[in-house]
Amino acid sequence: MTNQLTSLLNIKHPIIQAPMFLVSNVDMVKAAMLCGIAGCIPALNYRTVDELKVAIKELKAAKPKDGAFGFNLIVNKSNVKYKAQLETICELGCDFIITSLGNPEETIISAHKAGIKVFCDVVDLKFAKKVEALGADAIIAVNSKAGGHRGGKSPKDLIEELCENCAIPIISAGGVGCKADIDKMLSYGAAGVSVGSLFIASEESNVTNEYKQACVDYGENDIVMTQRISGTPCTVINTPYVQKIGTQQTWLESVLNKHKSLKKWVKMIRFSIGMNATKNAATKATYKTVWVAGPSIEYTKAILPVKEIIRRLVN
């Protein structure tokens, strides 16, 4: 399965274990690297820079010859930790950074000085061309089948459009639950895939067993979009609690989001409230179950070790 992505990251298989807020951790990424794929963790999974430093050092020590690890950075103003996270990652080093929800220019400049590759999340050609012009090393094409903050185009349409108009590698995010799905994305022109939701119900994940079991019990048709977490539409499992609170912004949020000078602050507050709710649901036994996941949980039939999930993906 050697191609652009395997060469770019020096990995066996063109697969990135996608960064998932509260889910991804060092143990998951170490297991991923040992199986010849890349692993990525959101920097926001660490409360402090010191915790982030410990994670980077542990991953560097565990990295095999044909593995790679990276971190995801939210690069917009809602992430007040961004500057310190970027500085720390560039200081200690990793293989790649994935940027999301903002202008990646500063990240690309700083990371390249440190010898770190930068992949940028995009949902359409407009932003793909922008990040390519800024010097991104690859594009993460977030399609309509992705979990979390997903795009609006089908995997086929998005990959083919980006491949036709961009010169850098395209990595498809969303809609991969088995080997046949990987082959399909590669046939559209993708250099590799980013896979997240399958790994929520892994033994290495430290979210609650209830969250993991929900990924086993629910399926593709149970995924809905909500604006009640980050202010940006996000996919979650349609639990009774989600049905109770609804998936749309409150009337007050809707009004304030139309106010140019207040919009940024409203989004920051909603982001903070939503992240706390998601954290509690993921790490505590609570009836407030806001579990982020994508349609590919359709393929999750049991809680398995990461190596078994990867084995099923590549065989």
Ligand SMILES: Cc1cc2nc3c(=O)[nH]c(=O)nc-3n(C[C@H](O)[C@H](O)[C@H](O)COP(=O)(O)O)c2cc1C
Given for the second form:
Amino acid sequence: MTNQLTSLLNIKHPIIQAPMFLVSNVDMVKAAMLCGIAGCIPALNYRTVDELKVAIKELKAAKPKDGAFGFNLIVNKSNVKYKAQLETICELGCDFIITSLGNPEETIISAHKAGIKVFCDVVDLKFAKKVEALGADAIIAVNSKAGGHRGGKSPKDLIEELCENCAIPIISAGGVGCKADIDKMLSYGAAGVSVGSLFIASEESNVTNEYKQACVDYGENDIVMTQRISGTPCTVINTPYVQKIGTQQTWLESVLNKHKSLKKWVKMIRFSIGMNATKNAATKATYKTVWVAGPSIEYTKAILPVKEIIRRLVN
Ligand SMILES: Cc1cc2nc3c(=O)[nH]c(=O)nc-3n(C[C@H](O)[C@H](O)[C@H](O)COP(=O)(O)O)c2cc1C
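Given the form predicted on its own above, I would also like to look at the protein as it appears in the form predicted together with the named molecule.
All chains and molecules follow, beginning with the one already shown.
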């Protein structure tokens, strides 16, 4: 099919394999591109800029004529590698950047000079208008069904509100598990979809088999929001370990979080502990099973190659 997103990225189907911290990798994106969709990797999945360079070169070499690849950049101060990542991506090139958290202005200016499109994560109209005014090429509308740091509005409400008030294409992120879901998002006015959780249990993904199998065994009713990872509510599978540690901030944290001069440090410590726990759970055998995923794992019935997941999604 041809629509705003397929034309923008020169791809066959209006689908982006969404960036997922610790999960996405070059093999997943290569497989996605070969199926005629776009793939995106968080730049933070690379420890160093040199590793990021290797990934960009590999993807450029593997890119077919109807595939596209991009990187996700966290553009606020919490990402100390932001400047170096942006410089590297603009120097070596890619098709698009997805920005999250913070003001994307600098990214938009630099990326456009390098001929790279910029799509911005957005959860409400106010921020959508802001990124549109800054020159974003499209909006990633993160809804209440998304995995990770989800938004507050239903897919329909968010897409319709953004389509009515913004002129740039709206790409819906969250809650897509099958072709009918894609058709629904397009019928609300979206130009395409960004799909994450469905690809966690892909053969190519970086995470442990236990994490992938959990996406098969658990379903949408097993997804809960926790504040115990980054401090910002995030969706995780409600494993016995998550039930044991609880999903709310501890009493001490919530007291310290209200303290004017301490709250910044409490947030940073929580972020660092949470990220470590998630990393260990995703990449090592551990009983501390904090597995990030969204309700669309309901559609994950087996661990499959990316190619097969996409075949089912477009058929
Ligand atoms: C395990 C996991 C990790 C994620 N990491 C990131 C990330 O690093 N950056 C980002 O912008 N979004 C991240 N997301 C959100 C996705 O890019 C996408 O918006 C979301 O997965 C769409 O919802 P879905 O899971 O229902 O398909 C993550 C989502 C999941 C499930």
